[in-house]
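Listed next as structure tokens is one chain, alone, in the form predicted alone.
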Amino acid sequence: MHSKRTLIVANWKMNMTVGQSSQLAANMHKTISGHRDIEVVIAPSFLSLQPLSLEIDRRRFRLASQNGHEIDEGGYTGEVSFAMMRDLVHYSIIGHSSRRIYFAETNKQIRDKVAACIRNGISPILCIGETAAEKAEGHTRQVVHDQLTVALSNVTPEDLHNVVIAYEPVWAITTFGGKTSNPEDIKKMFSYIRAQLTDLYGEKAAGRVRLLYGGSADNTNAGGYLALEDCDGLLVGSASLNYHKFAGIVDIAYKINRSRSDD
């Protein structure tokens, strides 16, 4: 089951200048051991990705982007499509909840966009997960079910392996309010979304997919989600802006690989 590397991402969201994205960068440099099992990948902004292109260890760090256009050229003033940034990242965050939310991405654009990342050679980290009205409603495995499935709608069985999932309940990220989520009720959701893949792809296909965990991951809880079975990763969103925190995530996540590998 582990055989996959573990994927630690870093969305740094809509902060900091050039500078100081270098600069946070150098420092992650310094503080993050490299593990040939642990990909760490960084999203900075769009104005960041050139410059840090040049300035990455690329044998320790990769590059995602936050966002994309589905379409790879034309007349979209202000936009920037997977297309442009097919030589400077290797992945890119799409459907994060702050754009579906704040921007009204619908679940068929960001099908077109999963569909235009791997058009570009670009592995798509699709986040899923419902919200705290969701939830309450009872509606969490239905809307997971529509987003995943919408999707993946063109996505091959060949392709699937480029696809990383990230499930983060809205109500657990901490600009949504938050709160903690239990690592059994995300072993869960993990199971439930693993069992759509297999129903979409077979079991071989959905085995190598990785699920990433999504939510409020810092550096003192991250071990309770890595530890979970089907667990392949953190998209780490505020605790990333601080490489101590974000060197820490890391440290847990090698020495889980370590234990496991020890077992």
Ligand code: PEP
Given for the second form:
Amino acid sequence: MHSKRTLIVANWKMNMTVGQSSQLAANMHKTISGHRDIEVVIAPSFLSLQPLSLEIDRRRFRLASQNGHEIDEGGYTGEVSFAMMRDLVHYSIIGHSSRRIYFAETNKQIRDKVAACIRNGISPILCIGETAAEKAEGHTRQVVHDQLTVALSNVTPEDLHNVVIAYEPVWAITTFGGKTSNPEDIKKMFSYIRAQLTDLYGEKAAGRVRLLYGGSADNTNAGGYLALEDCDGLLVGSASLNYHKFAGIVDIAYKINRSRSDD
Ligand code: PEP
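Target state, the form predicted together with the ligand; input state, the form predicted alone:
In what comes next, the whole complex appears, and the chain from above leads the way.
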């Protein structure tokens, strides 16, 4: 079942200068061991993508952007398009709750960003998840359903395996409160998301999609999420700024994969 590579993504958000980012990447090289079954991805600021692309060992780390513009080129002052990042990044984080909440990104805009990623050979890491208020009103599944179906509406069955889904309950993300989530509840949401994907694309295609969890994951709780049958990795914010913690998460993922392959 777990033939997919586990994906551990470091979302550095709007932190660190270019020099500090290079230093953190260098420390990650020293502390994180390479494992064939684990893919480690760094999402630095736009400014650091180019220097890091030259500095990192690409067999050990891949790069992601944290955003991008859905149109390939034109008079959009201050924006960076996915077309511009084509050869620089493997992944792009799309529809992160920071983007939805602070920059009012809509599901339709996110749909167009997902399509732009695929058009430009970049795998979108599509973030979905309910806010605290939506959860309190009992709308979690409806919200996640709508985010998923709209964002994927231009993705063909052939392209689906390039899409990664990150389920990030907004209330569990450090920036928005960082409440502890219960892996048992996350398990239910993963099953729900997988069922939605199956409805849209069939079981085989849905089974190939990697499902990540995100929300205050660190080296003390990562095992609880990674051990879930349906969990293919983690999207890590705050803890990714600390290379000891982040290396600890990668180690946990490795140990869980080892124990699975021994079974
Ligand atoms: C995130 O920003 O995607 C995230 C999960 O952040 P944190 O780990 O800090 O909650």
